[in-house]
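Next up is one chain by itself, shown in structure tokens, the form predicted alone.
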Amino acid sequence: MSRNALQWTQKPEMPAGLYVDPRIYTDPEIFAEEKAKIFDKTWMIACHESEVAEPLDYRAYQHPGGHNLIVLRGEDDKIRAFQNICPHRGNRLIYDVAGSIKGSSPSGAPDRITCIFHAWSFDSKGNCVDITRRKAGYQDRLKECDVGLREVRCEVGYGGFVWVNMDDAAMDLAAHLAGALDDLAPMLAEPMEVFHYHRAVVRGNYKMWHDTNSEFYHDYMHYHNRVTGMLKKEYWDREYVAYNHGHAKLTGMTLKYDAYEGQEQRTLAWPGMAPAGWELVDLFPGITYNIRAPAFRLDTSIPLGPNLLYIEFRGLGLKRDTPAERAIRIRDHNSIWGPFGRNLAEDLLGTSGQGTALNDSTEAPYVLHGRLEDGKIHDEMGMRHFLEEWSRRMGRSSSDPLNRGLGLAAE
């Protein structure tokens, strides 16, 4: 039955770990703390190596901690990441989203990152190679070797993705992943390239999007998923597997695409998978590997505020694809996950609807994460596992983030 105002604000009679306080999605102080305690200390995917395919190619990245970065393939073919800041006056060095420094710029010579403000120049390893009129202005008080760019930790792996970490003292990438991508190794072994990129701007919190990727109870939203997956017994046998550091994997299945009117069953596979196979891994704090043969989708979240985020979507194929195979992968990816695909708009609608409704955290006293189905596909353990890691890193209980009585032990 419906509830009055007092009844509406009462907490549910269940353990605190099965629900969260909505202020974890909306509070500006909590969001500022997340940038320092989570995003600045965690490995994030900035781009794919195919997006900086040639020496001196670069790709800009807006880091979730609030930093502007440059991912640059050096003349030695090594990919590095730098803060996009000139050490002279703090000006932005590169303004374009992507490009190459092979050619000369309006303010500098070829093969250099040159600041448009005062023409200081840097090579592809981040070394300062020219300070205009240095001796006239600085004499011997400042030399090029004193003012190199701030290099950010960078590793390339797990499908050719470029990972960055702002924390020089953080654990290495393999330790952070804690084996969460090990089962996908056969699927990530071959060289890939990005064939589709788009970015959605969503009124919502980054955790709302990751929540959506971390549970499949919302498959009732997707007619396509209901008929191609939920009608199969195999769907209900899928299980969540939790890994250290907040990561979770959902075991795979084979979809029945021809159950959807007008579609045929897939015949083109993905390495290590059967045609129409499906594998998914969610990585803390906002990355999803989603391989649904014959295409691979990668999601990365970039929060702009407590209730606003970018979501980057990349579709990938194999470098060895024939033109016919690539056309199939592109068609399959875009028909399901492109901006006008069958599934993605529905997921975004769910997240933006939650973000709009919970923008005022007093509107709802709690958000439930309490489905317990023995770790099967509609169990919400993926969200709970994520929030356990969130609580550990933040020093706040997700059920009681302002520490009003429940405490971390309740998690």
The other form holds:
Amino acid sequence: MSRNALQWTQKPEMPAGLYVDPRIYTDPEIFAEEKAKIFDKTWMIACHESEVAEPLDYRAYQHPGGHNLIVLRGEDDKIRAFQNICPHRGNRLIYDVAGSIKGSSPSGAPDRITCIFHAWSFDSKGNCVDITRRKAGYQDRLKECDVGLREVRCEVGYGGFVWVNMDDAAMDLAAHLAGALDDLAPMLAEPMEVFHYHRAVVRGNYKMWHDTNSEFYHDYMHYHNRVTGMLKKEYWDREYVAYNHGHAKLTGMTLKYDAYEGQEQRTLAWPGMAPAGWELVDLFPGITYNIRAPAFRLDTSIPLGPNLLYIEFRGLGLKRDTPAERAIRIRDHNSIWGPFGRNLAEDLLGTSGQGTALNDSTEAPYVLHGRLEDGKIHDEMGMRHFLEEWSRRMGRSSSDPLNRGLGLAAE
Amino acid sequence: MSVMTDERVSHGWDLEQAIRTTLYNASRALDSETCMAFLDWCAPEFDYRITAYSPEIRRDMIWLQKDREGMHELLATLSKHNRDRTPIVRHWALQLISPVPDENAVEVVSSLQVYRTAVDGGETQLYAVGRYFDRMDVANDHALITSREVRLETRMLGTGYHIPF
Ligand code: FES
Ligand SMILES: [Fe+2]
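Starting from the form predicted alone, produce the coordinates for the form predicted in complex with its partner chain.
Now the full complex is given, and it begins with the chain already shown.
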């Protein structure tokens, strides 16, 4: 039976937590609060170490808290992160998305970051090494040692990723991960290398994308997954494992790729995994480790607003790959996950459809997160577990984020 | 500078006509989503790839790579996939034709622009720019594509696209 306007706005007959008020996806005030309480407080992946392979290589990162950061490998080989902003009058220090400061720049010497505006320069550890005509202008009121760059906490690990945290007082990365990547340790032990990077822009909320990565009920959307996964018995044995701080893992399985026309069974493996194995871990608030042997995919979300999202997609192989092995990883990665791949476009289509439809959150007063299947693959506990952490940090219930209490119908 | 004989001029003209005819029909087949017809204009050893350079990771990337059989399977399974149905058209312009010495083959470079036109309301947007680097077998003034590299400048393709450019 279809429902009238009043019925449509009634709360689901389920306990709170099993449904969501879509304003968590659209409300500008909630988004501003997420920047302060979530993105500026948690560990985010800025890039992979192979993107700054040589000393003095840098890579810019658009941090979802609204900051532009530079990841820079020092002359001492240590990777550091800085805010990409000049302490003099706030110019952006590095304009390119990636490169090296090894050579001289139009306004400065080699091995330095030199601000193009008034030529203050900084070394790879973030020390200011020259204030142009300092004595003449500042006499002894200001010295180089007073105006170093803002260094941001940075750790490299868990597959060689470069993690950053804006909060100097935050717990360290291992504590934040709470063991969520421990089972993947054998798969992350060997040095890796990025071979693929692209972004998608989606008119949707970052949590919608994380939801898509955190539930497998939507495998109905993927012809590829139906034939290579859902038809196998072990698919239904996959289970969610929840970790503190909002992370969740889905236990692995082996896929039957040759069930998909034109795709031979995968033969090249990934360390610690069988050929055609599949492992997946979703990390709060917007990172997914996704290994379908022989390729590794990493998703990182960069929300630009409540309903505008950049998603970064990286493909990785092993540093020791022969050219032939690398070619296989690239081909298998892109057949499902590239911009012309079978699955990724479907996932993005689902998320952008949801983002478009829920752009006006009054259109659907509640959406469901209520599948309970003993934590098995179509259980929606991955999404619920994420939102429990979200609620804890935000001090808001995801079922009633604006304290409406009785629901729309009563307002 | 060598002077072209009438015969060479007319042979060049026929060759260019053959190349244009193949490129036109191949792209029309993809545009109109009668995709299998695309393969009618490709040689048995056809090899296809979409590539782009990423300044972010400072690497060349291969975004899709298929041989003829792989391309056939990809096109044959399109209807089983959910996809963005906004139609696209490929606008291309022949830029350079270079004969391959001692072979009945040419290398052809064309500029490429891909436009999308919304089904609801008909608004057109530029979707992608790049180039086709084709190698063509041109025996008997009949041109077949033996390999194609779609080299994209555009790397932001929204949600992505299921039909190759
Ligand atoms: S703003 Fe950078 S040197 Fe003045
Ligand atoms: Fe999916």
